[in-house]
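One chain follows as structure tokens, the form predicted alone.
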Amino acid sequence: MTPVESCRTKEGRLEIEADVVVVGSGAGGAVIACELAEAGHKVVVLEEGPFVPALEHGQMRPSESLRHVWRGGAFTVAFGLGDTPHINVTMGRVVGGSSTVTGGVCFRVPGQVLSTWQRERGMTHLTESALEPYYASVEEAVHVETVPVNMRSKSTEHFVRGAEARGLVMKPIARNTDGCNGCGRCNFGCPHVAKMSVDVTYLPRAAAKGARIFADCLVERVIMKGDRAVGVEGRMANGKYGKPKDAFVVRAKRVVLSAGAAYTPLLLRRSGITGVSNQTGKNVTVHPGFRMIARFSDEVRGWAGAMQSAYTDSLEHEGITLMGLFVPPAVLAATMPGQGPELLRRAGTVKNLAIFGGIIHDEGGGRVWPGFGREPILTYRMAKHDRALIPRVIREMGEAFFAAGAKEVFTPILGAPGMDADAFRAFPFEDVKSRDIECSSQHPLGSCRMGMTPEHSVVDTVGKVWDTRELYVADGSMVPTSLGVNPQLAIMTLATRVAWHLRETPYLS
């Protein structure tokens, strides 16, 4: 188990010295900490959330996981502007960050996305071959493997059959797992610790080489000496009920921000670091996601099998990726329409339900604003083209399920009843108001995007914040555009690239 120091038990002011202080322990921060600690650097990792051991997390009920591991109980919202749905944006708040609450899906940066970075952003050096060593390092560290067909749930099998009948090419998903037995609850902690999230891979390696990992430690500001970062300061969650109380300061030769797309830009702004581009906190992409539930006459028991095992990029030319998923039966039952006896009747059919999801490869109309307290305010305005894709995603998923023999589907339209095939095809999805569309995201990116010039980006392509010294970013906020696929592997790969650059870069004297 990773040795972690909880700041809840500490008293009085805390002062620490380090070579590198890493703010955030998720996919980016854990990689930075591990790579630099193994290179002999004295590393301190600061995590705002608590430490929940992986085995303990895996034994929690979903409601407990939401309360103890997810940020804001998974109720963070990006408020839709204009003709845009409100978007539920979920993130982890725990040692290990959001990697502990993902389904483990691992995609490399798609070729067409790399081409966009090269052609439109001038990052011609970010080629597939140039990134290969970083991909290989991460994929070995977190044991990326392809989900075998025999581990697909019946829910996924139904969708695959219907989608293939409609001409879509279904492909197996790769995930960071080792010993997965397909219990189907990856987002809420693996009972067998088979998901190789960073709390069971990179962070133990970092600790083994001397990195100190602190939980319950709220960083509030980067300490700057002129244009040079010399540490961070904040408060420990050692007050009553875990409220921030006593101050701490970490003085370091180098600062790496890995607090995620929602928090890294806030830290920069609170530290007076905005840059000439004025892009900090802007350009947020989220991959707006939509689910489709289908009822079959036979028992599906969709929780029996890998939670995510198949996808299709056959519609990527339109900006759509369809992705397998499932949620715990209790959560699924609670999403059924109706109330009272009607809801109970619907919930009783949970064993007959299948579910699949679709995400949009969005253009990026999100923004992170300072809130009244610690939490940010997120807003999002969908591009007109992206907004027009919502009915397309819904119709494609519904038709796939009907092609597989579904009797009824439950669409992501708030208040809509279950629909048979005729009702579904007659429903005016194009006329539904945005506020009536259920939308979610697990992939906020781009709020401190990297680029080639300080006039158009927040950091350079090795994560250094423009016009500063010894201040770096390594998390999803640096990803310059939407990816169209789950970003975990891409974030870890870019963080590895930053880390390998830093381990060879002398500190300023």
The other form holds:
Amino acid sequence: MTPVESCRTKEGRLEIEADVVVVGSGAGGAVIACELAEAGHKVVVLEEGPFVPALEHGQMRPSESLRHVWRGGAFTVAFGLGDTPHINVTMGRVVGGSSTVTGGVCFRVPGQVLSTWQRERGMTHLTESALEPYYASVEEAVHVETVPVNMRSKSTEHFVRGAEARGLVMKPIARNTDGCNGCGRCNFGCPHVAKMSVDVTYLPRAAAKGARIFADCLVERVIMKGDRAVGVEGRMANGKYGKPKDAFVVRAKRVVLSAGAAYTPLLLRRSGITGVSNQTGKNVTVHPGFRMIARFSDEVRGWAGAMQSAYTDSLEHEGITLMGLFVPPAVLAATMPGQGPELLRRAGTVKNLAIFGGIIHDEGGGRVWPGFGREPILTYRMAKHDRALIPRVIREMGEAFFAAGAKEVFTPILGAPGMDADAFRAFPFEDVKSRDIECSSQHPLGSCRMGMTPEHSVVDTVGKVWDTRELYVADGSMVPTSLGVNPQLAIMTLATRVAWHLRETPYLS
Amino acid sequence: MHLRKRPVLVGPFDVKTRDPLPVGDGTVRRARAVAEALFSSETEAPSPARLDWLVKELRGFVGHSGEDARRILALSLFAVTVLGPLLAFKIGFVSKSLSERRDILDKVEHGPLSTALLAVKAVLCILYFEHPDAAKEIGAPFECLVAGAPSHAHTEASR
Ligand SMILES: Cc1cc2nc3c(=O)[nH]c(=O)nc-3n(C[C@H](O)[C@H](O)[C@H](O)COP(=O)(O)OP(=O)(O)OC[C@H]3O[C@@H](n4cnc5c(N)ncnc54)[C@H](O)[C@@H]3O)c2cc1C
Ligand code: SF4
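Structure of the form predicted in complex with the partner chain, please, following the form predicted alone?
Starting with the chain above, the whole complex follows.
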């Protein structure tokens, strides 16, 4: 058993020394902490969110998880600019970061994306074979396995049947699970500790090797001495209602920022590090996502079964990936149109509802701006080509459900009624205003993208912030383009690459 | 490998007992008025006991979700209950009858403030349908989606 310390109960100023300080304990930060602690470095991990022991997730209802484990109760928004929907961009804020609330889906960086990195970004050394040892290390650590067909929910089975009838090739998803019983509550923390998120894999390993993990600890600034990072400072959440109060300082030989794509650029900017490229906080991709709900005459009980178990990349050439998912009945009810008796009647049909999702392999256009207080402001301007894909995603998912026998679908058009097949086909999705489209994202990436030159990127390909010394980034912000698939495995793989580089790199004297 | 053979992180599990930030009475009053209409039958609002439960949960939810969530909910409620009625050529929301309130919400859902209503509806529905009786009305039990769900790991580790 290895302890996590909460700063909530500490008093007075805290000063610590370490070899490496890691800001953020999510997919990127946990890997760095573990790899470096196991290599003998003295590591301190600072996490803004609280600590929830793996065994206790089951003690929380979904709404309790949303308020304690997700950032901002999941009320985090990228404001759409121009012809773009507002996007609900969700993140975790807890020891383990967003890794704790994933559906467990794992993808390697798709071949065509790696080719783009090589061809268009000059990162010719990032080949599948060069990345193989890092993938292998991560896949073993988090136990990536394919979801067996018998664990699919009926919701997914329905969609798969319809999609296959339309000629789409449905494939099984790989997930980081061990002993999963398909109970379907992955997004609220796995109550069976079967999802191998970093809080039950990398972080315990790091702590077992002496890494200290501090929860409720908000980093506000990197301390720079000239161009060299020498630590971080911030405040502990030990004020009234957990507001930041007493200061802390961690002096370290090396600083690794892993605060996620929305927060790492903010930390760099607030520390006065903008780089020659001025790319910090720009180029954010999000994989804009859309859901389709379908009502069947039989009972679906879509919450029973692995939450995400099948996908198709048959439309990848267009920039679309369709992906299984399920959301809790209470959340499903929330997305139903109508009020009063009409809403209650629809909510009463949740056991008959199936759901599937589609994401767009986007060009980017997102930006992280410093906000007025602690939180950033996110904006997103959708590329024309991506915007044109929204009706395509909606039509494809709806048709697949109708091909499977759905009676009615509920589209992500705000206020639109349930539609039977005829109404669906006649609906002018192409003319719907962006602001009337419900859109969500779980994959903000790229705000401190890696690259070959300081003119076009924020960090180099081992995560070093250009024109600084001993300052690194290892999280979703370094991913240089949209992936078109869920990113946690890619992030952990790139973080492993950063870590293995760091463990061989002597500290500056 | 089973959990008990792995090293696990231990530490204080106190999030459920932490004090939430206070939520303004205006926000709560507006939210309750929306909830009454949202979850009403043709003629009746949900029972006061269920609404009291909802309001308590709402205070906890918003109070723990941070300043930004609090601001977004307050603004969304303002949009729905102050600007929303204007779309139905009415003024005021809280004092209106249930059917008038439902009419206003309907106008909002189909108008330029639909995103604000989505935010309000999302929080209220998520909380409302977690009430054990409301959950039953829409098809519970939901297996692991309730607090205190059985956990293999839990029993194993504590054996
Ligand atoms: C609901 C949901 C479902 C998802 N499902 C999947 C999936 O199935 N498959 C997949 O591949 N991906 C999934 N993702 C995405 C994946 O979880 C993220 O891409 C990944 O975890 C990002 O890693 P990261 O290290 O960049 O950031 P995070 O994992 O988000 O970690 C960043 C951490 O830094 C902390 N932090 C931020 N600022 C500070 C600060 N100033 N001081 C201290 N700490 C700070 C945050 O609180 C957070 O804990 C999902 C995400 C969500 C939200
Ligand atoms: S389906 Fe259930 S057991 Fe499996 S990983 Fe998700 S929460 Fe855990």
